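To begin, one chain is listed below as structure tokens, in the form predicted on its own.
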Amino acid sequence: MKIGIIGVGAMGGTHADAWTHTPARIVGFVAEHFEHARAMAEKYNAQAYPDLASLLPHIDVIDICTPTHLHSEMVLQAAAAGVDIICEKPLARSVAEGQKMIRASKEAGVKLLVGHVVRFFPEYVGAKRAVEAGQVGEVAVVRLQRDVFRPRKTVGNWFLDFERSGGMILDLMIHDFDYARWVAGPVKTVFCKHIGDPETSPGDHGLAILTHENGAISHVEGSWAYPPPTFRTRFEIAGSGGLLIHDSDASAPISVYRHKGGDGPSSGSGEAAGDVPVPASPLLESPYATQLKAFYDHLRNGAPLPLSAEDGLAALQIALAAIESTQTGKPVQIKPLPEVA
């Protein structure tokens, strides 16, 4: 299986490393700047290509790790070329774009897989399985928390451009919107409050309340307001028969989060922070490798996956509803999307 990767930033590099844990072979890279693609190609014994069109004839699968607003155009181009697609989350910048991407992939007979990697983190998978096994009874309240530092690319920081990224709510909180839906079922309404403007302030923090169709409630907190290299997550799943808890900081009896001289590391931490928050894992295998192994097995052997392109679209719809709620100050109804034929 020949893989092409477009986008060689933090996520492109993470995916490239993850592919080395599969039998697939990376054959080419495309980047906004050709010299960046060439550097990655040298590292992985591949080739650099000037654009997506020149790469597509040489690959079986394109792995799209570009800014969100570019996903739709690239998926449509790959589908037209008959190439299977892996697309980083969020699926698209709008629901209409996402629907068009899914439709084009189905019409072309190609796979469209969405990189919601949280569904491959073992603690989240374990909690999902525990819920399915009835260990907490009927799910009533889900609390999800994801607190990181603001992406700080020195040049062309598209994360801080709302039109391109959708901001913190779409880029970060969508992870937990997807997980809440996976655990507690379809969402009926979304109410969200948000503070901060990533272009003018160092803090950007949101809290959303999801009401699920079965009556369960999810509280989802997301933040770009922490100092680097912070990436902390936490969840609680409470039901009629028990409670599940995960806290990424549980191994540290005391954690201090203090901004130190702008972009310096938080107090007490010797870790260096990258430009973009990427979750670390104490496991021998990165969840990104676990995810791409599963994608490889699905593409090669038809093995089942824990998510579909339609799941990626549903998470996108919830995130965009949360953004709308912050703008109107009112809850937003989630309307059922028509099935894409």
Second form
Amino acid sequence: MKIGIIGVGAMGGTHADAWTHTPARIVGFVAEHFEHARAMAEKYNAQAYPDLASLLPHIDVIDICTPTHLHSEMVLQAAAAGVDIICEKPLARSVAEGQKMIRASKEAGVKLLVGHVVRFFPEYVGAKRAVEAGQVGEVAVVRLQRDVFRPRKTVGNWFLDFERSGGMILDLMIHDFDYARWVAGPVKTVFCKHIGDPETSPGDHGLAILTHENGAISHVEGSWAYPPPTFRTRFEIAGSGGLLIHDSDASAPISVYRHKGGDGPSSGSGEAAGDVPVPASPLLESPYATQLKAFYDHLRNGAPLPLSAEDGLAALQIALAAIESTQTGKPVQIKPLPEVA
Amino acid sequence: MRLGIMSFAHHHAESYAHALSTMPDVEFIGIADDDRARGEQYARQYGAPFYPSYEALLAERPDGVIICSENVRHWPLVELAAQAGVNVMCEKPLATTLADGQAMLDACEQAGVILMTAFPMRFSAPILEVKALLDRGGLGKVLAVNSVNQGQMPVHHRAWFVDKELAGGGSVFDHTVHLADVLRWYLDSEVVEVYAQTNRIMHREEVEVETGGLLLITFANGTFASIDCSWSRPLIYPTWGGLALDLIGDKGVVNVDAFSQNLTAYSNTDQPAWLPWLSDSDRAMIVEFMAAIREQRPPSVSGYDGYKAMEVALAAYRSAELGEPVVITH
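Now show the form predicted in complex with its partner chain, given that the preceding structure was the form predicted on its own.
Starting with the chain above, the whole complex follows.
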């Protein structure tokens, strides 16, 4: 299986490393700046291509790790070329784009897989399995929390450009919107409050209440307002028969305390953070590798996946509804989409 | 100082009775309870006299009483105490309707007696530490808060907690008021909007009130805060529940947990348990009640504070019913 990766930022690099744990072979890279693609090509013994069109004829699968606003156009182009597609989350910048991408992939007979990697993190998978096994009974109140620092690339920081990324709510909170839907079912209503004015706040911070069709309620917190190197996740799933609790601080197996000047953070891994927050708990296989192995097996022999492109579209719809709620100050009803049964 | 307790319907009365019976400068003059068997039992347990009627206790001219009746019965007992010219500390929530709450405020003001609401979080050492941090500007302006006050479904503490007629509601009424009060105090601002969603999935077969609740409230200064008031702690859990806040300020973030100061205890025979070693906030709250009486000044947490916190819980019920945010006018 020949893989091409477009986009070589934090996620492109993470995926490239993860692919090395599968039998697939990365054959080409495309980047906004050709020299970045060339550096990655050298590292992974592949070719650099100037653009997507010149890469597509050489690959079976395109792995799209570009900024969100570019996903739609690239997916359509890949589908037209008959290449299977892995698209980083969020699926798209708008529901209409997402719908078009799903339709085009179906018509072209190519696979469209969305990188909602949280569905491959062992703590989240474990909780999902426990819920399915009846550990908490009927799900009643879900709490999901993801607190990180504001992405801080010095150039081209598209994360901070609402038009391109959809901001913190679409880029970060979408993980937990997707997970809430996974463990508590389809969402009916979203109410969300948010701060994000760079003049007055240290980073975006959002709180949302989701009401699920089955009556369960979820509280979702997403934050870019913590200082680096914070990457903290917490969740609780409470139901008629029990409660599951996760706290990444409580489960961190290693704490390092370093002597150093000043009052900087002294605990945690003790390592400096990258520009873009990426979670890390010591595992023998990174969840990104687990995800790409699952994608590989699905593409190779149809092995089942824990999510569909339609799930990616549903998560996108919730995130955009949350953004709309912050703008109108009202709860937003989720309209059923024909794609999402 | 001579203090008494009116009604042991609320189990917090046990903690207050323990404090009254062990504080050196308190004369625990007695217990009155309309449930005679209950009142006599606790009177024996804490070595205090039992009075067969509330009037009989008040006729002893105590300096103050602590009222721990069912929520809906706070108002008649406060009225009795005010008429007798006796200072009152009333268990939370202050009342079950705004009209009752207002009547309590008016009665105590007219009688010239203190009405204090029993909000022990105002006297919790970790919660106070963060208040001091906020007051010295350590977090800058607080922009958003995520807060939780979850607990076990309390029917096993006292059956009336889950009876809407006596309690005024379920988890929303029981657990919203503590955080609504802490947030008003921390932010020095009033709640202007309340959005809430509730459900009854946990313990659906056992109770008729809501057991799950999430609020997203907005303050006049623009800060917003969520409150999880759910009875989402299973019946087998190391403790009754807890209260914690994550505050996002423009200078940083603070996480505070009012109940993390525990030992974890394991044994060959019992479920794991948390053995608290935290400072006693109930005792500190009674010390403030006594200081206010002695110094003839308003207590640091007033009846009005209880009224404003109850107002948020009542607005949450209206919002949950409408499916829309509800505005509170001041």
